[in-house]
Amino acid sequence: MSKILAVARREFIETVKNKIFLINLVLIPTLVLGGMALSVHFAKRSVVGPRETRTIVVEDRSGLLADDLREAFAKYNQHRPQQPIVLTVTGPTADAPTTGSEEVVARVRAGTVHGYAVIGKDAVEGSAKSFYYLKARNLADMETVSTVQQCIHEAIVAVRARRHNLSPKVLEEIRAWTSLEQIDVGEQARGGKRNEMVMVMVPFFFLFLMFTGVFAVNQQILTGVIEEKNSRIIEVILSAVSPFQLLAGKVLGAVGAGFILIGVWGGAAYSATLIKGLHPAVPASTLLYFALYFVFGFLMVASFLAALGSMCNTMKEAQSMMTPAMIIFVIPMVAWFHISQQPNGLFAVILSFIPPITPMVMILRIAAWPELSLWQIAASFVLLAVSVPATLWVAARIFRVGILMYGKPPSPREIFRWVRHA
């Protein structure tokens, strides 16, 4: 067991000095931080900040909007002073009864004119269409377009209302919008808000969490078992201990590694969601799950890329031989929206016992309803307690013997002739 310690304490050590490692860790949540800090700062400025004046022609064919499309156009202008719309109202166009008038769409195309609106003459009574030209360059000017149709909208709302008889007192009070605020009475939730973009993402950010932090660290000894073997240093270091003991001190060593980083990621997720202004409300039990979870998924994957290395000589191979197995793990990361949103569903379950993924799958499902049930939880723990050293002793066995060979790759024949007689 001291062996395995010593070996542990090297491999971590040797890990998190690395510079892939040191740039993982901090690169990557100052990106995040970054990125979301940007994203509400540019937010902000999209809905308050300057903007290039826009000059948008509306041809009203129905003879009865002018005074309320200017009132409407008035009343944006007044409440984004910044971002100001600039309007003109004309008349039907006689030489363009169907579509519009050729010269202002010329206009439109030659950038003079950033919009072109043609209300249908029987606009008001819901039964024309209308139609609205534009020259579309960026996102702004999709924005433009939702401003000009509410705006027009308005401006209908407004003569049918006079139509009836409603003021605008009237109307405005018909129309005001009466808001749902939704309260979670569940046990975890204590009467908590409910926000739909943490109830979506939280699910995925603990799959993505799972995900790379696994593969980040566990890249790093398939590269390592690779080196090591090439530079025929591992043959000095079997010399001191037994084939076992240095794997199990490998994937020892990185587990600690991986904790840190995921550790450091989960930090700057927190908060990052912070300053979105959004407060998750993660149960305890749901970090519990996801740190056992973490291990036994772990304990797998580094077992399958160490033992994986020592039958490789180059990177290249290595790729090659862990293609086919990528795809396996890539299927929680490709359903995960389906599974979020039947949690309990037949596909989910059956995804949950497959052992490669099963700890992808059983903490997406958790994340995603916090009171799954615990016979399930229960028996995925069950089914890793089971595979986890299964995985360990095939590995064991293929890197006692790979981790002395050299040439060309192992054929599968090979790889069972070594898991049965090593």
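Only the largest set of C-alpha atoms that superpose within 1.5 Å between the two forms is called the rigid core. The structure displayed is predicted, hence computed values, not measured ones. Residue numbers count along the first chain shown, from 1. What changes on going to the form predicted in complex with its partner chain:
The rigid-core alignment places the CA of Y116 2 Å or more apart between the two forms.
Taking the rigid core as fixed, one finds a CA shift for E371 smaller than 2 Å between the two forms. Comparing the forms between the two forms, the C-alpha position of C151 differs by 2 angstroms or more, with the core used for superposition.
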The other form holds:
Amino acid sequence: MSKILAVARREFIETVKNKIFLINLVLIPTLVLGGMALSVHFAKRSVVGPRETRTIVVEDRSGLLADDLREAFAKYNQHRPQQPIVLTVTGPTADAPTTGSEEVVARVRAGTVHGYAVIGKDAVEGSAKSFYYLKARNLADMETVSTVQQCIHEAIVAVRARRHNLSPKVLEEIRAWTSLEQIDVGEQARGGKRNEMVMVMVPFFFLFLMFTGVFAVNQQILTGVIEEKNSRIIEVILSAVSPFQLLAGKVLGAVGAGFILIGVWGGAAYSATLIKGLHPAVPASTLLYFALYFVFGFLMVASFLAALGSMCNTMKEAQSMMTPAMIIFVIPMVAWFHISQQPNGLFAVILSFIPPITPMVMILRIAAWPELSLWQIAASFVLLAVSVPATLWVAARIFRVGILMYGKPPSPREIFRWVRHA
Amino acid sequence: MSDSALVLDGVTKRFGSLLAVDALTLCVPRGCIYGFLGPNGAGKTTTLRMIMDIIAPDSGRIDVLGRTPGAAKDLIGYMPEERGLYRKMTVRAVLAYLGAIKGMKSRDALRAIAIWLERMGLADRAGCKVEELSKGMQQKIQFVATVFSDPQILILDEPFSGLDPLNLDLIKDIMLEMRAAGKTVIFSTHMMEQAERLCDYMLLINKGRMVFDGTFAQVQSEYESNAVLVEIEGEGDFIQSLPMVRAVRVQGKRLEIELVEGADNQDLLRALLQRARVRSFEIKVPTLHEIFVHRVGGGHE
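Could I have the structure of this protein in the form predicted in complex with its partner chain, to go alongside the form predicted alone above?
Okay, now the whole complex, with that chain kicking things off.
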């Protein structure tokens, strides 16, 4: 056991010291967080941040609204001093068409005027046709439409109130808004604020963390084994430890590095959601399941890649042998949306019981639907408890023979013979 | 405690259709230098790997200091023929790691590393990465890696290949020192001259089978040909017709005279003295090289 730990210790230190690991550890969260921060920043800038002054022309064909319009827009400008609107109110011109003046529309088309509203003659009575001319370029322009509409509505309501002798105070009281805060009482949400985006992304995040965490670190097991083979230190190592001890130590060291990686990434992601003001309430049980599935998935992939590395002499050989095997691991990545939308569907259940991808599919389903039936979770662990040691056993036998073999990689028949006779 | 450092009993190993080691039986006493001799592909490395429990024999028994090979790993320092170290690690870190997997305590390992690097003249390189060292230095480090854990048995696979004369002497000295300290040194080589000088006992194997084993003197006596080398004045044509002579070969000034079975070389000397002046008379002793070539049949190297 102390030999396994000695191997694990070196493996852990060398992995963690490796540049690729450090890049993975720091750069990926930085890029993801940075990207999110930037997008939030720009989104805020374009909707609530400072904006160029907009010129709006309102043609009031009823002739009743000018003062109230000015007041409504002034109020808007007061609330959003960084997004000023310059208002021009024109009175009714008898000879102009009811759809507005061609001359002003031309200015809108030329871009000197942002928007041109034409309020119909009987707008206060509620029976008039009104128009708004704009040159839509982006979402912010659409937002301007609703602002203008809102201000015009305010003005019309003010005129109507005066007709019925309602004081502004009474009016305000009548119109007082009752807002509903949405509270999700599902177990996953724990009474937190509901957010569709978080609900969709949390399962994907767990899947991504599992996949990337497992492969980023285990890639280094593969290169490590090939390096030991190429540098011929392997025989010296095997004169001190058995192939099984070597394999176990390597995998153990890599699991340690893997937990550091997913710990940092998970922490970064959680802080990111907090920064964005979301509270992805993930139940503790999901985190526990994640850790367990991570260990199983990690062991399976690590022993697979170590055995693969032992059979190859160069990374190129290893990659060409790895590609067909990778296809199966990509299935959950491709099917994640379907699985997370229907975590109890037949497809999801079937994929759950294909051992190499069981950990990935199961964590996706649990994150998508924490009330997943316990017997399915238990069954998946039983399956893993059988298939992971079996993989380790086969891998150890291949590893034992392969690591001392030089020359061309073995054929499947030879590998089968190694497993039987090693 | 058995008296033997190593016992092999009917050890056999097959790789597919190739019989690499065939029912090999041998016994290496404690405190000696033991040579494994044989041409390439004779099964030397396979045998050493089985002793190290790197590969398992198909049948037969191996006993190392009274233990199974798997349980004796920490008692053996092994230097394989194919050498290598972690190139990106520092000399000290590599050695400390190899010490740790040999079951050494970290403090003991660091102390031993310092002593051995000093001895090899590499004390100032402890902090260097392995890849920064010259090939000769790397070989010395490799040797340090084999001996610094103070093993009871040293197993060296082709230790002299690729060494310069200085390092060769250094390693031979250490092998002799180990023997003096009661340790057992087993090494394989095809440099017969080195084996002849160093080995107390030797084993010659060919195609996986033992050809002979024992001390060099035993081997020599077994292979002593009944021949003499003589140098005489004048014509030596008469020698061929002497009754005790089977064949005469001219070797420059000297004649190699092979006697018939059972003949006494002293009778030949008397016969020669009657007919000519004898300048030199030497009983021919086979060198290990000659025995090797003779037994293996040549052409394998």
